Amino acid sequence: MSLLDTLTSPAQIRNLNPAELEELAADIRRELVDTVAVTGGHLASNLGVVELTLALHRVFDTPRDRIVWDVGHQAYTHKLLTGRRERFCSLRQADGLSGFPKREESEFDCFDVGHASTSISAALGLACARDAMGGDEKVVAVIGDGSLTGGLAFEGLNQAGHLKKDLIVVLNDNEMSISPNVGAISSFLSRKMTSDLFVRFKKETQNLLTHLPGFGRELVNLARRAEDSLKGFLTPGMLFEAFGFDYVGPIDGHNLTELEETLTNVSRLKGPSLVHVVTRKGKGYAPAEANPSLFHGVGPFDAASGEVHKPPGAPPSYTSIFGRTLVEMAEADSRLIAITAAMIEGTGLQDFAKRLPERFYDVGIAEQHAVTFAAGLACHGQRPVVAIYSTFLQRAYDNVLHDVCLQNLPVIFAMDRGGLVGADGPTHHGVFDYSYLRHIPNLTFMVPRDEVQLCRALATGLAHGGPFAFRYPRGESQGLKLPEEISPAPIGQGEKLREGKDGVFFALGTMVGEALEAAEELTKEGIEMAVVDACFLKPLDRTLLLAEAQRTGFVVTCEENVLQGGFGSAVLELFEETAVEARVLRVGLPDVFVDQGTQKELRARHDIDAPGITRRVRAALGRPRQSAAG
């Protein structure tokens, strides 16, 4: 039995000696690799914060003291130490542990997370609530250097510095982006400047100098400038000092002794403090250290070799097809520019970045900026493509509406991970974009059903003279042969794919294939359903949809989106406007946050796969299951 197997609470690690802690860290890293090799997940970032997580739980009295993890994809060690060891094998699986902190899962998870840059604002709220209730517990926000590129993080820093609340921010810097001066001197300086003796000496000296007649205050100001100059020369902390934080660091994030000494000292300080910790992504697992981007979010892999599992002959992903097509179009059109928000690999733009670096922009975790930046480019004749996950575009809603659509600018929004994404769960499902985009004037929204139509969507957006959005799913494509010449699709024109007299499926995107499969199954039972790929969420093909509704009198809308405000709602609005009388069955996702699981499991659970659609149509028509002959 490993040392990790004996732990059920972080209180137990506070009594371990250095040798036992080193053994525990090794146990944790083995468990992380072995589990993520099976379940997939965020590996490199978690391997990098093992010692930091141990130090946090040894210094602070959790769960009384609160730790808020930014994004939360680096909280696996936290889960292992807080009573979830036995369930860790269910990580990111249906009905298993979430890949992110979740309040309903554990009292040690004090704030639900999944998107970046939220931790400082949330922690400040917890600190203010603590003070209002007369508490004295510590509040710690753990944020990565990547998340610090988000404007929300700086908004939190700004107010925290202004309010002067007792709040500790731990900056986990794993990219060396703002740490050019890490070393023995800066580490020594950070620990000594936060010791009780130094802090007491500093306050007493300041008090003495202030009361000297004539020149006392000048001496205090001189001493402060000397301290700031020394810290600014040896550390990158002047920015955080300007926000009103006491800056400490950088320190070695893999040295438990240094971490604990510094965190203990900082826990005694009053007011906001920022501890700058430098870690290495993938620490302790050679494949992840060599390729941290690959192992940031990785599928199942061979733990011994680090080789990622991929079925032989598997078709390319929709993401890779998008990336390849975008490069080809950019090489033919010098106006085309690619923009992403810290998701180069995730959106398939790594080849674009290498081949056309002068027309590629990674703006960091700054989705609002990405959209308004694209609007500025479009104002001057460029054709920007904002490649972004559907769930992250939510963060830039006002920028889409106010900066792009209000000006009717030709910005293309390529929304990856449209629909159910699987194991990342409710924070990452792209199931709201129909509802939050289709009501915006001037916006055209296309939903391709396969990779051929995906390429056409990109061509259509480039040919269109206004705001244009399209979404495509996570995962493998259908393996179709791509055309050599890609022509734009007629705006607002759907396509009838199957005849039928008893009713008609109106479907979009991934649901087109499910509707076709359901229609085939219903035919065996004597129910003939037509299938129409609406192709566009906005504008709808009014002529085709109205004709099919009037012809059959029974319409089934199918969408991988929440029903409220989605495709089915758009069809109902069309029928109300035109006084068409037809029975409508809407198939889509209910008014809940859909949990984690595979895409197949989740579609089945919510009856939006072919068998579920078949059952719902059968029930709506009042027909028991039977064969055509019967």
Ligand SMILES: CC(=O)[C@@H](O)[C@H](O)COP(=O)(O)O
The other form holds:
Amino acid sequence: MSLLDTLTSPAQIRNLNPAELEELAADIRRELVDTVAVTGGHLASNLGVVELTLALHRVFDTPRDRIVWDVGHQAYTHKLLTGRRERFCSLRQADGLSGFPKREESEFDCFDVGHASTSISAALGLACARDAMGGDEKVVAVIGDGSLTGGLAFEGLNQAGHLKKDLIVVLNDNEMSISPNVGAISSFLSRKMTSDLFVRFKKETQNLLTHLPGFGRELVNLARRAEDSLKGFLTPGMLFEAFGFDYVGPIDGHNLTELEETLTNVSRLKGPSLVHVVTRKGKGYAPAEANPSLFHGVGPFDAASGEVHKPPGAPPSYTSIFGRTLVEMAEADSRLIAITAAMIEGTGLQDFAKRLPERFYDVGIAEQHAVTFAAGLACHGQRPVVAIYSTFLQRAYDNVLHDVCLQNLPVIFAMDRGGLVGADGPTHHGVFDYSYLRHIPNLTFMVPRDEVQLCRALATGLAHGGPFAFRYPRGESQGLKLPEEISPAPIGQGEKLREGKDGVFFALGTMVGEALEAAEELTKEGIEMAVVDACFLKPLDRTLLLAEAQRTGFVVTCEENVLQGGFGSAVLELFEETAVEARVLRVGLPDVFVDQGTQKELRARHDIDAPGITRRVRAALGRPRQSAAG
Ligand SMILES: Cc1ncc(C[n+]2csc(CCOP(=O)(O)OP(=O)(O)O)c2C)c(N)n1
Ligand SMILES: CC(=O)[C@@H](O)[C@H](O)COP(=O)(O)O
Ligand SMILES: [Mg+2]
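Having seen the form predicted alone, the form predicted together with the named molecule:
Every chain and every other molecule in the complex is listed next, the one we just looked at coming first.
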């Protein structure tokens, strides 16, 4: 029985001695590797904060004192220490432990997270509420250097410094976002005061001074003292001191004694303070230390070798097909620019960044900036493609509306992770974009049903002169052969894929395949359903949809989006506007946040897979399931 096995509360670790703590840290790292090797998940970030998490729960009286994690992907140790060890093997699975802090899961989780850069704002809110209620608990935000590239973090720093509230921010600086961190803040944080220029300047000054007759020696000592204060002035502290924070650091984030001493001292300070902690992403597991990007979010792997499992013969992902096609198009069109918000690998842009570095931008975790930056580029003859997860584009809704669509600028939004993403759960499902984009004037929104149509979507966006969005799912494509020539699709034109007299499926994207399967199944029961791939959420193919609705009188819309304001709503609006009489059954996601699980499980759970659609149509037509014998 390891020490970790006995833990049910952080109180138990507060009187462990250094040797026991070292053993516990080793136990935790073993548990992280062994579990994530099976479940998949965020490993490198978690390995990097084992000592920090131990120190936080030893110094602060959690859950009375509160810890707000930024993104929260690095909170596995926090969960192991707060009574969730037994459930840890259910990590990121249906009905299992979430991969992120969740208030409903534990009193030790004081704020739900998943999207970056929120921790300081949330922690400040908790601190102000504490003061309003006469409390004296400590509030700590733990934010990574990558998440600090999000503007929201600075909005929080700005107000916290002004309000002078008792608040502790722990900056976990491992010089990594998912890939190496970017931007001026990152280089400022890792400012090397021993940079070549500084060393050369120092040497030459020293030579000069020592050769001065008489007081040269004294001047050398004076210069040395000046150098120390210059360093003090130029270290990252200056940035945070300017915001009104007491800055402490940088300190070694793997030295438990130093961490605890520093956090204890800082906990006694009044007003806002920031502790700059330097850690190594992937610490303690060689494959993750060697490749922290790969082990940031990793699928199941062999713990002994670090070899990530790849199902043999799996078709390429939609993401990789997008990335490859974008490079091909960019090589033929020098106006094309690729922009990512800290998700180079996730959006498949590694190749683009390597082959066309002068036309590639990683703006950090700054989605709002990414969109308005793209608008600026488009204003001046460039053709920017913002490659972004659907869920993260939610951050930039007003930038899409106000800076791109209102000016009718040719910006392409390549939205990856469209639809249910699976294990990341409700904070990451891309199931709202139909609803949050469809109502914006000037925007064209295409939804490819497979990888061939995905390539066409990119070509269509490039040929189109205005704001253009398309979305595609997380995971493997359908293994189709891609055409040599990729021609743009006619905007707003749908495609009838199957005949049927009893009704018609109007489907978008991945739901086209489900609708075809359901139609096949229903045929066996004498129900003949036509299938239309609407191809575009906006503009709709009014001619085709109206004709099919009038021909059959029964329309089933199918979408992997919330029903509220989605594709089915668009069809209802069309029928209302044109006074078409047809019965409409909308198949899509209900007005809830869909939990975690595999994509397949979640589609089945919410009846948006072929069996679920079949059941819904059968019920709507009042046809009990007939056995194959009839
Ligand atoms: C708004 C938003 N954009 C992008 C992401 C994807 N994302 C998750 S973690 C991460 C990198 C975070 O880096 P850092 O804060 O330094 O944490 P580390 O993994 O290095 O511990 C990114 C880009 C996100 N969760 N939220
Ligand atoms: C924590 C976070 O937001 C990212 O790491 C996200 O989990 C990546 O998602 P994918 O695994 O779909 O790339
Ligand atoms: Mg980092």
